[in-house]
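This document starts with one chain, in the form predicted alone, laid out as structure tokens.
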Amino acid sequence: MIDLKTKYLGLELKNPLIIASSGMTRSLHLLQELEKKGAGAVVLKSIFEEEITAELNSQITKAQTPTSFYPEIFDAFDYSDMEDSVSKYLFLIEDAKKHLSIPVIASVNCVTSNEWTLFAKRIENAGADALELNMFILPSDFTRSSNDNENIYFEVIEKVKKEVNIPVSLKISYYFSNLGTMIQKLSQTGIDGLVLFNRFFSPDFDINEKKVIPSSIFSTPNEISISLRWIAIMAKRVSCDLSASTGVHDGEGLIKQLLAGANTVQIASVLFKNGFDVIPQMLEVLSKWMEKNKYKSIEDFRGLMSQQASKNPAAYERVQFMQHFAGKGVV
């Protein structure tokens, strides 16, 4: 019998396929459909730090926006609705826990360690099984050093961990000057998991209308290479679980990330493109591959192709390009 069960953030999952935070996880109806199709866990659509702060500071008007707010948030939200969105988010957590049997992971998109961190306790009280912090600090403030930016990550983790007892994971980007060391240091803060990597709004220009428009909203299969490389490099070198995200669009991608060393794999874009039936299809590919290779459980092969387990660890680094351009394959 093939056993797809795995553990992530101390939670038991029936399989390693997690539905990432997105529009697909914004309502109870969608969450129930995702569970029926076989999802191992769900990460709820993120609530923004600015929404939480608006609820905590209900007397603040747009004209009196605190310095911790990013002005762009008002392009995406009606300020008058922010407070209401917080209540709706807590109700969504409660409803999801009443009707789902799979783990429900809340998500907060944050950029500071300000007063919003107090809200983490309300997320826990609403019944969330875990909390994922989605963080990316754009290095566009020229008054702050790289150390200033990186310290915010540690400050957020410290404050949130003081508020809650549920597992906490951190979803980050690969935009760090010393990525491997940063991942390792973050894993040693007491968090339960790291998600590599988040994907965020990328601007483009409409040259006729002369305005900023979204670009590349969904990931593509070729984007798996970045997370695959770093999951493989960091597997067995961190003090927490690893979840792979971005670029996984089929069962083969799921298998690759598990071979690299991921505890779980998160998907979103492929659901928008191909629908929820992708979930059982990916799990079937995984099961058949395990059966073919005589693996009974995920742990039988997880991390077999990580850098530490590899006979040719240089294949994950610069040498692969030298061999490629020399016309030689990587062995």
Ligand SMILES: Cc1cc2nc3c(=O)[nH]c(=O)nc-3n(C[C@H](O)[C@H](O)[C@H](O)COP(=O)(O)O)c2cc1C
The other form holds:
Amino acid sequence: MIDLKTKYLGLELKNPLIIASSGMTRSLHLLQELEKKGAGAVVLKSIFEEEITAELNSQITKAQTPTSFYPEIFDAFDYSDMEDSVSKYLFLIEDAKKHLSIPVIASVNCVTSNEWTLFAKRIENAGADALELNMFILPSDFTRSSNDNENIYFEVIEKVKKEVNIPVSLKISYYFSNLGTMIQKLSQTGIDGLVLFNRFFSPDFDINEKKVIPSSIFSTPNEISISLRWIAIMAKRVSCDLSASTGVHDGEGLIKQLLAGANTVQIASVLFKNGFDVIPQMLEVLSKWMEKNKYKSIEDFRGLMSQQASKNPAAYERVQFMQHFAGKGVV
Ligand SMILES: Cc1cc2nc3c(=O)[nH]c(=O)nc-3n(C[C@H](O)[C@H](O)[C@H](O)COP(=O)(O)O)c2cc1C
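Alright, leaving the form predicted alone aside, put up the form predicted together with the ligand.
Next comes the full complex, this chain leading.
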């Protein structure tokens, strides 16, 4: 009997396959469909810090504004859309919790440790099982040092952990100058999980129109390599759970990340590209592989190919192509 049950952020998941935050996790009917196809958990589409801050500002403005007193001076910025998105988001959490039996993880996209962190409590009160913080500070502000940028991560975690009792995870990029140490330090903050890694909207050029256009929105299977390497290097060296994200497009990718040491694996692009049937297909590949290898549970093989467990740890740190490969025309 194959058992795919997994623990992540202290939550019981029926399997380690999580639907990553994206447009697909923004509406109840899609969430229900994803659950029906066998997803272990869902991460809701992120609400943005700017939306939360705008709602807070509008409450302050309303409280301070005499109602019949030159309302036009407050028209410079219309907060109503932003307010709407906050209440819609809280409603989505409540609705998802009412109609799904798998864990529902809310998500906030943030770049500062400002007052938006108070909002985490409302996410908890709406019933979310956990909160994933999606953070990335593009290091393009030349007045800020790397320490300035890195400190924000620690401040956000501290403030959010003070607000809520539900588990909190942090989804990061690999753009840190000392990535291994940073991941380890973040894991020691009391955070419950780290998601390695987010994949960003990036610009491309249209050379005919001379315009900036979006580069490919969806990942490809060969993009698994960066998160696979870092899950394998960090597994057993962190003080929290690890969830793998980016480039997992099939059952083999799912198995690789579990062998590397991930507690769970998140997917988005492959669902956009190939539809929701990918979920049962991936889970079947995992079950059959476990059966073939005589593994009864995920814990029987999770982390077997982490760097710590490897007889050849140097293989995980090779970054240059060897001369003789190039000489033979392989690369
Ligand atoms: C259309 C789209 C929207 C996304 N929106 C979010 C988001 O709101 N918050 C977030 O944390 N990640 C978001 N992501 C990133 C995914 O959650 C995921 O981390 C990334 O796509 C890499 O996984 P993949 O290779 O399986 O697509 C989005 C991805 C896509 C393709």
